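The data below hold one chain only, encoded as structure tokens and taken in the form predicted on its own.
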Amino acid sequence: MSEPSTPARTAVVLGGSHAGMLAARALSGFADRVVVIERDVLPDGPAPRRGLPQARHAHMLWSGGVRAVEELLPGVTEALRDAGARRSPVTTDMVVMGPRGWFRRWPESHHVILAGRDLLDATIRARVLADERIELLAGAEATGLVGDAGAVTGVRVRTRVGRDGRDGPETGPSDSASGPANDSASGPERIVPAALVVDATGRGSRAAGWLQDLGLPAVERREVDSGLAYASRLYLAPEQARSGYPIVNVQPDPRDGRPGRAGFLLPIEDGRWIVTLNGTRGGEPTAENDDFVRFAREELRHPVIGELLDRAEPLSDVSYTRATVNRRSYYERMAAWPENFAVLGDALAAYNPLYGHGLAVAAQSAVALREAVRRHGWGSAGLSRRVQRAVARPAGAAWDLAVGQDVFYPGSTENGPTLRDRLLAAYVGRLMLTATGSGRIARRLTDVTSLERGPQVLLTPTVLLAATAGPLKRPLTGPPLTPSELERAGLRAGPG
């Protein structure tokens, strides 16, 4: 069935977590109504959910994501802070083992947020829904669109109804408004008419398959899988080290012919901290509690996350997971698309979570979202076209960031890296030696991987001259951990 008829300014938004959230802040400017469809039933505070299964691995939302949420919900950051997440300044509070040596810790450049997972979705979440132009509509599952290949004009709506009768999330490992039924049964289908859907169901989105359904042809995609397996757990921190301590991070150096191993120790709300390792294929941590420390200690490049980790309490059990492939849709390309109708944050461009590039792109493509309608109009002809590349263009610069490291892991593609992958490789490695050693380099490298610049910043004439030139400073030989860092996660400080 369908509902009554709705005014021509309604916006649906496929998925309610953090991309889904700040497309609906980013159309409530616009629109009259904007109905976000979650599979979940989302939870009132910082709790977890059946649908989010990444909220248990380390999260970072670098300050170009930073900007751009706090654009769309002034005062977000101080809210964040004010619940216990952390501002940490790059790279003043980043103990860094690249795959050149030890970073320096250089005064601030730029900063990330820090915090749970859960946390950041609930702060953004509920500062959200407090616009009264936005509903959610949760524990329901999108089926399809509804229109055809000119123009896309509402979507299929299905609620779930759990095992005990009450509608409920019973969701499976996607975060996803759309992604098939799991131990539930469904109620009856109905129409939410539209004059704007966005897709922001993430890995799980079925948009393309939708498309096709209409009557259009299929998108071209790109994989690039590292075969990278990821176990993450939650730890109390040193009683000393719960505020105030810097994130510790030991990075793999693909020169060496050796899986790639990688670990990140950040720490985040009520003296906690959440540690991630990963390996690629031949090199993956495990699931079980009892390996999660020897990993650390003996199969990263430095045993510095697992002496950490000795003194600190665990919270948790392991949490693994291997989803973790590059997946990129070019929707942009197609030669036909229809009006009203976009996608973007997980479902246009998914990323190893590695790099810690997917919760900014979703909120600089929120923003791009807004500008766009803002410059041509709501309901003008065209607009889901040009929503379409405006969007395209922060998740393509996070994809050739991810992917021009992951190409080099083997099995990643059918053909390995080209020639040019090899070319940009090289000079990206010498940019890595340069800034152990100079602190303009790596804020030239920062600007980047905080996605507040792109990487033409770093092929102007004095950056090449500084690459040529190399480090200006002796490499370091351990950790750049303070002597009181080390004292307080009880650790013996060495020499400097």
Ligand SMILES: Cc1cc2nc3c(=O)[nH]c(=O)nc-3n(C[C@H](O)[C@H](O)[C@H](O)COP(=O)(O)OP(=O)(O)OC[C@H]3O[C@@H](n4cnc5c(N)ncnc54)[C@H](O)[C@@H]3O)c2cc1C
Given for the second form:
Amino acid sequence: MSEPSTPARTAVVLGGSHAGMLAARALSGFADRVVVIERDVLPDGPAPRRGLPQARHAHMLWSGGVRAVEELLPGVTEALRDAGARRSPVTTDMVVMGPRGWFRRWPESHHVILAGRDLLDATIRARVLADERIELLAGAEATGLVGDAGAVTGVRVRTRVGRDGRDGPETGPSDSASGPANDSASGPERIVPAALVVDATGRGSRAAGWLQDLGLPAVERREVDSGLAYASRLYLAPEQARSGYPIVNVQPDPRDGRPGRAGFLLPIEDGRWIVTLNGTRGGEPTAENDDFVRFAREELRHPVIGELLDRAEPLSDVSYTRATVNRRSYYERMAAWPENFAVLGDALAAYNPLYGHGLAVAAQSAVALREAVRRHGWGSAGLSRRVQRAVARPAGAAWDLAVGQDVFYPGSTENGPTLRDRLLAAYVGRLMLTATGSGRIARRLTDVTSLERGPQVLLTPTVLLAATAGPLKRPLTGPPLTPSELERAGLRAGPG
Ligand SMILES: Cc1cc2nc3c(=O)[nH]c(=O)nc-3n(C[C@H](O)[C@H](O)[C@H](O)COP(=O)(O)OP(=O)(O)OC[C@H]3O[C@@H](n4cnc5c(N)ncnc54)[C@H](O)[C@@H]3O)c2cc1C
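Alright, leaving the form predicted on its own aside, put up the form predicted together with the named molecule.
Every chain and every other molecule in the complex is listed next, the one we just looked at coming first.
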């Protein structure tokens, strides 16, 4: 069955998660109508759903991403805070053991938004869908593109029908990022015509195959897999620590040739802590509830997270995932590219989540999409090629950061790190050490990790000079939690 033809100003976005909603927002106004096609039936508020299994793990949005989301949806940060999300100043509200020692808590230079992923998505989704030009077609799965190698003209969509014959609402999350969304039977397939189709279907994107079906060649792909496994658990913080508690993060040291093990404790809405423990190939945590605190105490480079959990109350079982491989499709390099089609978000490049960059890149890519359409004009020849090149820039920046570290983990790549990787890592390691005792260098590093600026800020003469001089203050011997923070979490102040 095919729909009556729609105006030439209809855009279709595949996937109604973070990247899809922001892309829809970016196109609204250029397109008279934007249809978001989402496989899940989306909940009204912040609730788990099957197509977003990563929502059970810690998520933070770095300020580079917050700026981009704000550009698209002015006032959304306030809305998030009203809903309980926290704006956490960096590195002021962070207790971080980096590869070269504890960072000091310098005055704010950047920030992160901390919230459960379901709350973040629900808040953004509500704002996007308030735009009457944006329609949601939920419970509908994109199954292929319509058109030819020269131009995409629409998308094939199958409505999912529940066992009882109705649209099948999701019953609970699955652990597969790319597997079937639910056990509902397939409904009829139809064609939704569009003047622009954007694929934002996440890690499980089938765009590469769809393009081949249209007669295009295979896309060049790269994977760097540190074998990272993620175990996360939700806790109710000790009563006195339910508001204003800092982020606590014990990072791995990728250069020591051993598996990397890390932990994050992120304070989120409703006085809860979401705690993620992870380890690369050979150093993975287990999925056992009983082993969670032990791993935090004994396997990380410092036991502080395990100690903090002693007085916190578990609110969930451990959620476990291995959907952490860095995977990039170089669509922007393809010799031929059809008109009217673009890919962004995790569908374009997905990163090791340890670095927390996927959300920010998706937001920056949506801004890049909007700017490309604004600059070159809706429907202009070659627009989708330009969009694809534009969205590759933020994706590439985060890719280099993630892969530059992950190549050091055993088994990540066939040949291990190159000489360039080693030289760069040695320099970044020196900067990490310097940052433990220099606020200025900590700020420069955070410029890059927050995705506010590119890595070139680390190569200015002042930074090079500071790296040569090294840290200006003596190293800290323990986590820089204040006596009040220790007491509020039921811990005693120790030496250091
Ligand atoms: C364990 C873990 C922790 C993470 N932590 C962080 C973090 O701290 N900070 C950060 O910035 N990023 C983090 N990320 C990355 C972040 O989750 C992703 O970058 C982000 O979700 C990407 O958004 P997306 O919209 O591209 O894809 P997704 O959020 O995966 O959404 C894809 C959507 O497409 C839908 N869909 C799929 N196929 C179809 C189809 N055929 N038709 C219609 N709809 C379809 C799905 O149902 C889903 O709604 C983490 C990832 C993981 C796995």
